[in-house]
Partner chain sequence: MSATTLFGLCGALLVGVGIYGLVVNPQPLRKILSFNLIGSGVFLLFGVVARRGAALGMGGDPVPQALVITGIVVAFSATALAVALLLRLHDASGTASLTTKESPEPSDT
Amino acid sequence: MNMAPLVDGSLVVLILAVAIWTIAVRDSFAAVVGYAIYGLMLALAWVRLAAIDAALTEAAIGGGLTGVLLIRAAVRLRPTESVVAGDSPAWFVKALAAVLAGAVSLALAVVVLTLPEPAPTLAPQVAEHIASTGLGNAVTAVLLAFRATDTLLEAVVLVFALIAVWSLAPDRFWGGRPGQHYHLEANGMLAYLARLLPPLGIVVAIYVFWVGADLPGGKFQAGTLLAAMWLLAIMAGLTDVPEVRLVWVRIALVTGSAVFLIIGFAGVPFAGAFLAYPEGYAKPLILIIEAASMLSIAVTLALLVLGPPERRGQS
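Structure please, single chain, the form predicted on its own?
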């Protein structure tokens, strides 16, 4: 008996049920938990679609760091939640939101169901030219070779997002330390995990980065793992957040984009186009970009989760 249809059908039902519950629940913390579960189930859906790279990213971001970020927001808003708990949008606002959501869902369904057979794809062109990159992972080849400009802009957007978060800091704390100071409980479980997991997490992150050239993985998934390990050590009180005014923090944030741009502009004289790679050098140059980007992604994501500066440098 083929169990795949039953598994896929059950997964779809669970995803829809959790999505509806997350929208309908009134408690913000419960909604955040539902959102994190929703992200993890979407990762399972990507696995069922054989999109392992997307599944790793969804699990790390949708069910991981984004969940932590929203939990921090929910905790900070908890004192004001009781004030607005009795407020409810008017019925016509709810109806309008439902109609708009239904219209978007219907439009997406129409687009997907009316695609021509076979669906338009650039996969043959990628398969034809992927050997020139020296990469075995088609996703990495597409992101760093065939649509490298988009990937570069995504890296820049992350830095701008962090700048936007920092702009929320009061003037007296600008350049200080983000988030609260966590006190160390030497014999606590969190401190134990913070000593045990980071070495393992760093090794796994390096492995995920390295195999990303030929197998599912890459800089984003590895950078997210590094950010999570750093956040664990901070929340356990083993280390404190650096001041955002420090030069090394600023350098780490822009290293990925800077290396990307330098190699991109070097492609003009050496390969005839911006973000083109000289023949035979594509893979090492891509690995250099990935390594620099991994560092920047790790620092940026961790600082995004920690929020704007809230303490003076010495506190």
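Next up, the form predicted together with the partner chain. The previous block was the form predicted on its own.
Chain only, nothing else included.
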């Protein structure tokens, strides 16, 4: 008995239902909670599409970090909600928007149904060249060898986004600590969890990072886990967010990109091109880049969730 179509069908229905619900529901808090659930179900869809790396990323970032970010915002914005809800558009605007959005969906659906057969793919080329990287995970090979530039630029995106977030700080708090202050409840459950979980989380993160060379996993997923552990410790009040003026924070942010750039430039004399790896050294170099990136990603993601400096340093 093949249950797969049933599973896929119900998954698609569920995903669409939750998506529509997050749009339709009145209460923003409910909507963002719905979005976190949506992210987790989408991760299942990624598993069904045989993209385990993407599934892990979607679950960690789409469901996890984005969820935390939106939920925190929804709580803070709650008092304004009813005021802004008054700006709701007239029914004919809604109808027009629905028709147009439907037209876009319809066009996309037609395109999906008429995609060429057999599908073009770069899988054979990846298979042909993956040996030279020494990696077993094709996705990691694409991310760190064939299209390393994208990955480098994406690390830059994270840094730029954080700079942009920091730029929003009120002048008087510049250089201070991001986010609100969380008080430690010595015997609270959250503090208990924040003491128990991070050691486990760090072990799991290192595992996810390490297997990423050959199996699904890698620096993003591991970095996200580390960020989550740090955020947990901060929100439980076990530790405080560092001040953004500190040099080590800034160094931590750019270490990943800097190591990437240095190894990239070293490739010019030793391997004949920027971002190329010398024969036989590809895998260790890639692991070094990934390790540095993982730490930078973890710090950047956590600070992105926490927002601009909102407190003086000495508090």
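Positions refer to the first chain, counted from 1. Here the rigid core means the biggest group of C-alpha atoms that line up within 1.5 Å when the two forms are laid on top of each other. No experiment lies behind these values; they were computed from the predicted model shown.
P199 is not among the residues whose C-alpha shifts by 2 Å or more between the two forms once the rigid core is aligned; its shift stays under 2 Å. In the core-superposed comparison between the two forms, the C-alpha atom of T239 has shifted by less than 2 angstroms.
Comparing the forms between the two forms on their rigid core, the Cα displacement of L153 stays under 2 Å. Once the core of the two forms is superposed, the Cα of L106 has moved 2.9 Å between the two forms.
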